[in-house]
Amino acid sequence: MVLAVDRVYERLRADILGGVHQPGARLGEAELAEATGSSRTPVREALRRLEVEGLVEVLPHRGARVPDWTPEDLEEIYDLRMLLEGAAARRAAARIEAKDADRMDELCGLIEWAAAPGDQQDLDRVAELNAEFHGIARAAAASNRLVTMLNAVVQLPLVMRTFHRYSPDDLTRSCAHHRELVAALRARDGTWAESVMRAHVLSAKAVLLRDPPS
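Would you give me the structure of the chain only, in the form predicted alone?
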């Protein structure tokens, strides 16, 4: 049986990651209780959980809101992600199973198709497939500590809808990184895999910190 707090938590988390609640948006307990068909108690507990994940911030005497990230916040978070994702890729190179590398290879093709310019381009689908790709790499690292630390920093790209800021060249570069990472993992070369992953995350940071087109 799903508890009310779990249901509210999942709903709010999905709404934040999906962009229903934008950065800076106030999250009033009464309004959220009405929207989720629950009382304020499970809403309050769900907001506490989301605060721990970094998806909500609670301000004294002002209530909860979706964080409005500063450039300094983004730079710090992506630098941490670079170190953690790089370490995970290095570990994964020594541990990944062939079936997982095969799935990552398949995802490369799916991402490239969804990212290609034209009427079929679907950047939300790119984000979804990209999350699966990186999830496989993190799982292959076989480190609960690394996964726990990464969970605190990998949600941000979804919140910020990073792929919607990518130029065609950015998307091409990202897809090339994916292909090279799979090659490094198949070669079981941890140094190569870590280097590719670090470059991949740093290029994503550069896109996020770049001024949006006018």
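Basically, rigid core = biggest C-alpha set you can superpose within 1.5 Å across the two forms. All values derive from a computational prediction rather than experimental measurement. Positions refer to the first chain, counted from 1. Compared with the form predicted together with the DNA:
Treating the change between the two forms as two rigid bodies, the C-alpha atoms of E97 and L59 are best fitted by different bodies' superpositions. Smaller rigid part rotated by 13 degrees relative to the larger one between the two forms (C-alpha superpositions, whole degrees).
What would the structure be for the form predicted together with the DNA, rather than the form predicted alone?
Coming up is the bare chain, nothing alongside it.
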């Protein structure tokens, strides 16, 4: 048995990150309750969780909205991401197991293929594989607290469809970061891993701020 509040939460989260609910869109409780086949109570509780995680903003008596990020927000968010992802990478270097590193290498290959210019290019698939890659890295950090905090700032790229803004050079650099991160993790070098990860996040930030969303 899966709790209704969790169903609603996952659904809402996916829809916000996937762009189904655009920034600024109103999220009516009754509407969401009907859409998820539950009542308003679990919807309200899911909205509270998402509010704390920063994925929705709730105004008293005025309902919930998907926030729209200002450039200052994006700057702040990416700086936090750099800090937290870097710390997670450092922890991961001390803890990662060989099979996880192997899978990350595998994902590097898949990402490189899906990102390469040509008919087979599929940037949405890159986003998906990229999410798995970084998911493994975060899991290897073995810190629930860190993971929770990252959830609040990590998956914005999906909202923004970041990879569609990447130039071919950006994509090449991103793939190089991935390969280097795995190397640093295998070498058990936390400082190296943290440095690569920080560069990786900051380069993503540069892409996003270079050509601001909408």
